[in-house]
Amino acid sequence: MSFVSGVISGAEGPSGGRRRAVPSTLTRVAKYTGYRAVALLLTVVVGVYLTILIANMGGYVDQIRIAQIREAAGGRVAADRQLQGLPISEIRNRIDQYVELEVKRLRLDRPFALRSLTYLTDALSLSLGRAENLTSDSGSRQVRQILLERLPATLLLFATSYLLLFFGTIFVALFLSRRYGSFLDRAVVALVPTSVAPSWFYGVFLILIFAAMLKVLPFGGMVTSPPPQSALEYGLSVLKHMILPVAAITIGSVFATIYSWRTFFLIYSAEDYVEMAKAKGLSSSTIERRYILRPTLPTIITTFSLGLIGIWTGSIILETVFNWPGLGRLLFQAVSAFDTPVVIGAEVIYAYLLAFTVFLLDIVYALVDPRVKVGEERKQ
């Protein structure tokens, strides 16, 4: 009987006392999972929050909404023949009724505070509603049909450019760590400070040169005007007008990217153990692949991950200067618009991939970095 009391009721330790149960690993994992997923939420409730009013002007664009509806009364009790002959206190009562009906319709007769509850609550539930004067290519004014014909483009650009620049680097980087002050590397140190200058800065050079002055490549857009019909020659068209702009991506990013990455193999490759690992003789590439580019995993996956995010907003000012039809041009159209649906949007899914692409990383850093526990209890 007190062997199986003993049991029910907890093992006791030497002095007497009862252990603490331990939890098991599924249910600290749990409950971490958990703790990361509502702070995450929490985080993108607050950071659409923020883009609410900073859209909304804190309300003032309430107010240019009244003023263009007031002028759109006008305009359209002038054009109305049978009005133009009634005094013109009662054309005035005529607009302010149409304003009024227009002003309770859109509800901007509630306050700003308690229509900004409703919109958190409707971005947060990816009910983007409709567009104020933006329009989809096809007519529609749904914000969602809106940004999902504008996201290919910015995909197809900013994909090729990121996967080839980061990619590339890395190799180049690991190429550098080996002939530490030749050359090249010096060459590499150099050219850095170029990378200060935004990428949209070398496109306007490069339009110049290659689209002005050589006349050997287009000067923006997607694809040739018409479009071609055959899809090979559509293809070539879009890879044509791809040049420029992922020339003026890499260049404006390369060489602070491959000098970024050369440092970090560089430390890790002074270590102790990488130099224990040489006294083993074990090959090069061994050594590159175990004891360099292992710890350096994390840092990898990092960037990697938030970058891929990046693709997703495109950039506003390169798009516009070549004139390609993606998320970026998309959002200054927007904000000169005063569209705020659709600048609310565009934040919404990019706070939502970036705060699952957290969420992930948190679990990707436990498999690939040993030291990383997730959800471990700290030692009594």
Contents of the next structure:
Amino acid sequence: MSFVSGVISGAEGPSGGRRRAVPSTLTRVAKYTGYRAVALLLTVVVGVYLTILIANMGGYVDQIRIAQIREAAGGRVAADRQLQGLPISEIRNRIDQYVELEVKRLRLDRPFALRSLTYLTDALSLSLGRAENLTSDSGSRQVRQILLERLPATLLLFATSYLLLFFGTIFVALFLSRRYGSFLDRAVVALVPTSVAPSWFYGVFLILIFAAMLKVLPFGGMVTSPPPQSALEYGLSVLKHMILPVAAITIGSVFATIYSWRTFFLIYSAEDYVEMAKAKGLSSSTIERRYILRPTLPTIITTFSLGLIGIWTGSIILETVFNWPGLGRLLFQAVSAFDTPVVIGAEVIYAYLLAFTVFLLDIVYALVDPRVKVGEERKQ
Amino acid sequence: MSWLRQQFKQLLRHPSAVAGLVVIGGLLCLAIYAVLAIPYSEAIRLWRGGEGIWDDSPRNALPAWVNFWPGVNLPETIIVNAGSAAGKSEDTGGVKAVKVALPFDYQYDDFPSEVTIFFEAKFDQRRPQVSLLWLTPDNREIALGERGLSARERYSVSLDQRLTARFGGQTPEVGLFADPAAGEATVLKGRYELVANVLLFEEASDIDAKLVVYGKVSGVAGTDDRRRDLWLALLWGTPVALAFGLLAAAGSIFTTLIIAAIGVWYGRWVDAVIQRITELNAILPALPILILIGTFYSRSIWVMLGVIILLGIFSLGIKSYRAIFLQVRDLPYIEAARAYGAGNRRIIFRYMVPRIVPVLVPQFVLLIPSLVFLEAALAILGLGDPVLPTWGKVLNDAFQSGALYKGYYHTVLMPAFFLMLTGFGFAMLGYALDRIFNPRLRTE
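Rather than the form predicted on its own that you just supplied, could I have the structure of the form predicted in complex with the partner chain?
So here's everything in the complex, that chain up top.
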């Protein structure tokens, strides 16, 4: 708590006045927290249900699945030597029996409206069930298993690039805000339009240059095939495969991020109290730490935590371009293979994480930033 | 109007904005030219590339302008048509012997990529016979064998195994053009001739021959592995990309704006409902939904466009517009409007929405390229429009055919160049507009 209270005492907003906490704050915060929690939970429920409806195309996917089952049954009966002598009507009968059994096993015989509600309760209680077509690399059909297997790959790639990007850009932005108008500063501003192209686009270029032309880095994937035996070599191989995707993610957003932080810091360093601190003769590092970073902390925390959610989902297209075995590509594979449970499983966890982060942020924000008056009509 | 002119004048002071405007203008001209020069249906037909459409076009050729590079002299495609009576005919007892000569001049530093001879023969019962002879500038004669002709015959010289064996393992297109005196395979420049000695066994029988020496460069943008001219796709990709970006950006951003204004103006439950829908929409994964619809329903670019607009209506932009509208709502001029009796609709559309235009315009301009890239991303995932040529589909085709592994970089670089041009054009304009309309820094 010392961290938070320290922030509060130091946070003197540029525009808002200093307000002493009123006694009713606690009840107001509690009431507000409860209200937000309920609202967010409802949002998650409806969001997940909508995803279930879309992922099943209102039951249309089941038609595809029944057709697939019928086809599989036909193939199975045709391949069975013992059945080949039987009359056609009997073979048809066998196929029908098999289809009926399979439909019952998958509970496809109940109306979709009912089933969708079962899906919903299952999804919300995180019993994610079994995948229909996909398996994990270890052969498991449990959606949980499949998701968990892909999670480390995505986390590794996106957490690394995110942390690099986040702290790197803030550091550079602070540096640039001190040197406003210098050549370096103007160069960064000029390079901002590069961020309009997404990271996968730069990925294509990087692959072309470093993998295809120079042949120094791999085209994609996470480790060499077959994977090296020793842990050290394995790690080095993964690192080598990470260079291009991390570089692509970085190039894709670094300049716009630096630019927005730099502008943000510049606005705050134009405040009177910063001028005052300068006049007092404080060192520039002290000014940065105590007079610029502190009041901007709420924004930094918000941006950081909202970005964290993005790490979890990864990026479908970037992972596809780099053939990275992460969650994004899993989601794409699941959709292409009509594997509804995997799609819903990924979605429900994403929804929970997002809702939880937003909820936490609301509270942290209220604690950290005294200008935010919780439970009242906010103007911002 | 004077306000607009003033803003425009200010815009011209930013070099990046001027560059952006020039790029966008150029792309617009290209788009208009594409639509006028090649009709929609024709573009689709050519890009689908059915039988015989791209026969005369080389495979995986580089753009022709690489020859402007000093020291580079790659062959262009040479097509030699026989014409009907190019040779003299001798009539001996019902059998007509026709000699068709197909001469051409070859002055390039590199070997052709392929050599193919196309025949068209007219006959009733008995198929014409042809024996082929290759004459080199140094007066060697290389026999290319004899064959009977069907109505349409294609002789792929480059795939002839016997010739490969004869040239000691060299592919025929190298062997036919190589200088035997030189150690390394070098091109012998000069006048070549293909002579076809044809025997016609019927009175009405006739043949037509065409020699195609496929080059290694072709057209403005080169060709892909299916011989299609990439310029067609790049040209037609321009109006598609611009239309997609503009429509999707306009469709989502204006509805978002109006909804935000309505929510703020009416407040209470209207605002609450709009806010909740926005939060709901934030949870829905947009790209997976697009993939779902592309996989299950339709990959048409216009269906995708509709879905993108629908998902974009309740985007998080509502939150930021709402913040601005909340301040606008309490301004005195709104109160004044209310006092003279302006209705709700009038206040929303004539007083609140125009107020936000400075914020909106840069966002609108910056949204366009991201949507153009989204279309390309969908195409890379294999969800591009099934018939229309787009930049993303050229990229996807290049990836599918392993162009990067095989070194056909132009099939990736050409569409990437156009995507980047569009992206930078709009981005440079957009960021400049942002700095003009929303000066966050006093000195900027």
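Positions refer to the first chain, counted from 1. Predicted model, so just to flag it, every value in this text is computed and none were measured.
Visitor: Taking the chain as two rigid parts that shift between the two forms, would residue 234 and residue 134 be sorted into the same part?
Guide: Considering the two-part motion between the two forms, residue 234 moves together with residue 134, as both sit in one rigid block.
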